[in-house]
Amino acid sequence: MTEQENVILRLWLTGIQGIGIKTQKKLLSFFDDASGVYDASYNELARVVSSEKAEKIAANKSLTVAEELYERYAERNIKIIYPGHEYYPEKLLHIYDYPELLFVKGNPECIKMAGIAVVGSRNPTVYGSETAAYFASCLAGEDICTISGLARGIDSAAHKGAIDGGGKTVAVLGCGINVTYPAENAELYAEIEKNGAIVSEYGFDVKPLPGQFPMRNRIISGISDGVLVVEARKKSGSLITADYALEQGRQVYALPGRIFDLCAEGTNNLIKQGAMCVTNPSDIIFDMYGREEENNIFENEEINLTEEEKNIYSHIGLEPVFIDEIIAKSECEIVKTISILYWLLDKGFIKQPADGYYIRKIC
């Protein structure tokens, strides 16, 4: 049987309807491959199945939506891979309910490359994106693919970090593999593509619900070899995802946060019942790898400053400070102090996430 006999043999399985994952798991098992459940009789069927499912998957022979489907999807340059395939990630066929199908945009290849699950909260502070980024970017540089769920916050922040560190990163969709959901991230849909993979269980067309993010989140942990957990409030969605990989047997790791900072309160909790406590990347590479590596987050203490830029870069860190008390702490002129804001702006060392407000680059 060639692949896309293979395909389309199982696009008509699952478009079957009332046919269900573990349904498909259990026929495909006792049947060796979709074929020998295409050719099965009914009786056949039923020994497996219930009569009524039998009677389903018997009347419903022909071929010509999942042939048409196929069609589609290779035009759209979308992959479909399933457990024995070569792209395939041996280590998700070791996860509870591993997907029968995968659609894959992009390079099906980083799917099986070494990678780290970057998630947190959908509504992080600006210390929490820029964190994720520069972790991402890090992760990187030691050819460690970031993967995460493409949702605001933490997730693009991760996605984002990835593609400027020059590495590469797969989102896996909670949705059909042609919808960007949320629709503000097209372009960084466009954009993982391009330096990566996009993923998804669902076809064509499949809204985002509610129900599907969870189920997504054993494939985010499942493809990886540790979850980074950066910003979680008590009952983050991100928790899910990082008792998914516990689970699966993979390390969780966990940024710390201030006590009373309620984004912290579900990675310093996660800290307390065992994550591994990480304050640089290196502390993860060192834990995958037993090497260590040098990243320092404050690399740009080492610039060639002036006083006068030393005093107003030293008030400015990884929160955003407002102008107003950058220039009442230095003490310095407001026009000095605004003309030095632009010089490190322009030379990159800090970055300006909103108007007036000012953070320092770390990635």
Contents of the next structure:
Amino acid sequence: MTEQENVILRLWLTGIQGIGIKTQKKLLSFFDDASGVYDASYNELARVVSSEKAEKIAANKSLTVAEELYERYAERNIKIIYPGHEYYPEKLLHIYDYPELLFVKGNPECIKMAGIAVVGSRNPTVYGSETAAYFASCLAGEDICTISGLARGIDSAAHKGAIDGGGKTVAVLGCGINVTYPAENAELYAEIEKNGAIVSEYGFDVKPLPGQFPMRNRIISGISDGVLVVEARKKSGSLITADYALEQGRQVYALPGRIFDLCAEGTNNLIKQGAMCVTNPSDIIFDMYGREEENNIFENEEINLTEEEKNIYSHIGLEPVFIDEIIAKSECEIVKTISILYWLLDKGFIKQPADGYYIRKIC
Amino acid sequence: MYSCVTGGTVTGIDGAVVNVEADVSDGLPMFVMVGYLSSSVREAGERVRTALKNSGYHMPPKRVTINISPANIRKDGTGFDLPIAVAILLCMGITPHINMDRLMIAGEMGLDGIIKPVPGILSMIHGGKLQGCDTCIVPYENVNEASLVKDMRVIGVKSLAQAVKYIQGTENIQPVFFDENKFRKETVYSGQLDFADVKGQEVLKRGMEIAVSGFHNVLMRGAAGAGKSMIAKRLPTIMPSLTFGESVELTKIYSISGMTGDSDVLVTKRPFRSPHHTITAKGLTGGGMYPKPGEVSLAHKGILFLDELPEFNKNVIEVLRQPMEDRRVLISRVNAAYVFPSDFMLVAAMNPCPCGFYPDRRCTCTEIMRKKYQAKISGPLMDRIDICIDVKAVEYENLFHDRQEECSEKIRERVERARAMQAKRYEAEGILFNSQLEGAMVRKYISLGEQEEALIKKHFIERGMSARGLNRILKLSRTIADSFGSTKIKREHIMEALFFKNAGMQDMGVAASD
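For the form predicted in complex with the partner chain instead of the form predicted on its own, what are the coordinates?
First the chain shown before, then all remaining chains and molecules of the complex.
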């Protein structure tokens, strides 16, 4: 059976109403592969599944719809992989209810790479986003792929960080492969396609329904070697990913936060429960890949600053600060402050999370 | 018998001279008025007849015809009562036929013959002056306003009888002449408001100073209670006082709208107009069957403050574009086109997002909500806004510190200096401000050094700026240099311009400040 036939038959099987992933798994393991299911008679099918389902499968032997679908996916450069396919990652097979079909856009080889999932809150602090981006870019420097869910907040920051660091990144969607959700990430979606891959177990036009997101989390942890939770509240969706990771035997890493910080409650709890406390990207790289990496996160960049610049820079921390406060504290003239801030921005010492607000750049 | 007197009407903000002709002849007793009249003018007939009777003049049972010419101008307003009455009396031979060519008459009458003030008197008398009139009879209450016209003998009358006596020469009324000193002493802005009232907000104050210096339109973006309205209200205090010419032009507008004060007729304060966001397009630009000035004209030479800009109806904001570009409003009607000046500085304020907290963590808006909210203001309007300032509410300790804030007068001095530099530079172009530079003028008047050119070029390439955006930065840099009294644009001036540039919020997630 060629790859094309296999894919078409699997699309056919998925397309039959009332046949869920569990039934598919049963059928595929019993009949060895999709062609076995297709060729099976009603009586044979009824031995594995309920008579109702067997009837449906037996009555639906037309492949035209599946063939058309196959053409459409091919036209849009969407690859379809399944267990046993050359791009289907080995590690994903080891998880419970691994997907029988995965739609992939971009470079499918990235899915098989060494990869760490970076996940966290959809409403993070600037510190959280910056840190996620920093970790992702450090991982990128070690040829480690960053895997995340293309959600708002930490997920987006992690994807961006990996791309900016010149590395690969994989986004696992909870909606159809061609659906950009949230819509504001359209640009990022295109960037990821160029610098990695977009993966989904849902085909064309599947809407982002709430129930699908916890399910996609099992794929995020499933295709990664370990999961880093950057920032999570007490009841965060990223904790679901961490749970899956534990179930699947993946290492869980968590960034510590201040104890009164609501955004760090989830991660601190993870650490209490035994997740590895990470304070430096090299911690992960060493723990997972055994590579020792010198990485000083307290690099002193102030060396080349003049007195005036130092003065301004010293009033900018990891929490966003408004320009009026910088002027008031530094007692520097407005026009001078603005030109120094411009210079610091230009040289990459600071960043502007929103107009008028400044923070220190981590990396 | 035929007679003719000169009256006036207003089109747009300009006065037009009209001839009020009367003819009293034998025939069936009738009172006919012709000459493209609005209904308020048509009603003058009844008022005049009764007022004549009640003033002691007997109207013979004859055919009275009134024609107001030229017939192609639509006549509106109540200022025709008195000229019609005088014209009829002339016909009846009650007043002698003196030379009425250079006498202009305007006024509304009650049924008892008492003369009441009319709106737009300044425009009418000004129009009369241009047509060669040298004397005018106006309602007593309008004398002050009418005397703003130079070289005009202004006769204030209280009743029809008094007016008739004046024309007969039996009562001498002292004419009032233009006297600049009478008005001049009030032209300095003196108000309760002062920039020193605003605590902290250094960047906002600085941005406003630049805006006022170069007459740049401003958008303030910040949470509720950050002081956006407070500073906007104080903007007139840092603007130079109105020149006499500007005052007269403004007085015309306010007079037509019936908004002049009773005691001080001349508008001496820079206008600050703050229409509510439920305003209609016509309310903003002016309009109506007989067009009246809208808020943009009432804000002429001053500030038009639009608080909660995204809450305004989209169509309403869009109509602002043309008045902002042309600095005047053109309203076309079947019979005429009306022009109202609208050289205002737009100061707009908006929340950063629907809930008003962005970039604070309390903000519950999604990025899409925020973008939708900001997209309510169209690109073409944003293109006309040079300065965009983000405002953050002042911290408690800064609110009650006792550091002396700079007062309006000091800021105004700098503004005046910057404006003087611009006025001198653009003498030949007929414009006053950097913000008014257009097209080729930008490159003609704004030159950069090598370093400055490199800075702009770098920014242009890296940030994907548009050509229009580049021009805005150049104009703004010029104003900033002017505000420092510098003839050369330095790098820090450009940096400041880039800081105050009108950019969309950056999409870097939500900033934290719990």
